[in-house]
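A lone chain, given as structure tokens: the form predicted alone.
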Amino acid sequence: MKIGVFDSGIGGLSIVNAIIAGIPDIEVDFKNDAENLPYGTKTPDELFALIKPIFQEFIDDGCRVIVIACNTVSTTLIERLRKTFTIPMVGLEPMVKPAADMTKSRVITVCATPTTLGSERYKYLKDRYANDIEVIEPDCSEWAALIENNQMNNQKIIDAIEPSLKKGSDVIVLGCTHYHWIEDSIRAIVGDRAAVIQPETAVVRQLNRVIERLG
């Protein structure tokens, strides 16, 4: 089965080396915006205008499903691109959920860009899991593009992070799929403060209960 793959740079490989990885005989399409980056800073109507022209390449190339490994795009317009094209999709979005449950010290940390922060999708997870827990966000706007053009440090990770640990952050979410790419980096400043979570397993998952159902 060929599957599309989308997300804005570098960080959707991520998801497909782990779909690749996870689901013997699927061919992956993968296709992202790199030119547009970045797509965190950008409103809705802007992404949509970018996408809407990639996802019918997908289907013109004959993918029967979408992964959007994107946690901007997911939060935003997923339900208005599954309105828009007939063809099922699987979106990412931050692990609040999990990151509650996990959680001892009732305080978690979750790197996102400001679009997905400011979500209505995010907002949900938020006040459906996490009331009682405090969120703590930190200004993570720069990393995607600074991780697309390889110019990441461990000094910006620390700027971002030490704060959230120092409240007492015991997870950290990261919410996009950029960030996946200096997980390593990340793990080894928080050490045994923290544990880091991200959406690779549960994608692949999710996508192969889909490609079960279309049989």
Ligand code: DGL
Given for the second form:
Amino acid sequence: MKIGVFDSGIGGLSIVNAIIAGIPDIEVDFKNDAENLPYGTKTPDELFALIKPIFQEFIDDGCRVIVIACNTVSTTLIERLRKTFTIPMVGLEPMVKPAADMTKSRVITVCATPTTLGSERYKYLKDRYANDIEVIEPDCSEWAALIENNQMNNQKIIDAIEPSLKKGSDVIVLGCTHYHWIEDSIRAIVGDRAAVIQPETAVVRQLNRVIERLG
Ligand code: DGL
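For comparison with the form predicted alone, would you give the structure of this protein in the form predicted in complex with this ligand?
Every component of the complex follows; first up is the chain already shown.
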């Protein structure tokens, strides 16, 4: 089965690796839009105009499912994309519910792009699952572009995360696929003070379900 995977840039490759490791015999067509990165500071309308032709290409290339390996696009546009294209889509979004289930301190941290944090879907997730929990959203607005250009460093992680840890946050949600590439550095800095979570396993599980349904 051939599937499409989309992200603005290298964030999506972390999802591609997880899919290839988890689903034997899958053919992955990965497309990105590095020319227009970062996506995380663009409006939903700007993103839709960029994405529409790329999604059409996936369909023209014979993909049967599209994995939107980008929290920014999933949280702002998945409904609109589903109305525009009939192909099944798997999206991913910040793991607010799992974090709310895990936290003992009742303080969690969500690292995500400004567009994700400003989306209706993210607000819904917080209202639904974390309304009695403190949710800290550090400024990670430059991270995706820095990671894409291999310019990220530990001090930037410390500056963003340490204040959350000092406030007692015991779960850190990686709500942008680019951040998967610095997961090990984040874990090394956080140590045993907090859990660090991201959705690769859940995405592969959901993709498997969609593939099974397609037969
Ligand atoms: N990797 C994308 C995400 O998961 C966004 C990166 C960007 O800002 O372009 O949100």
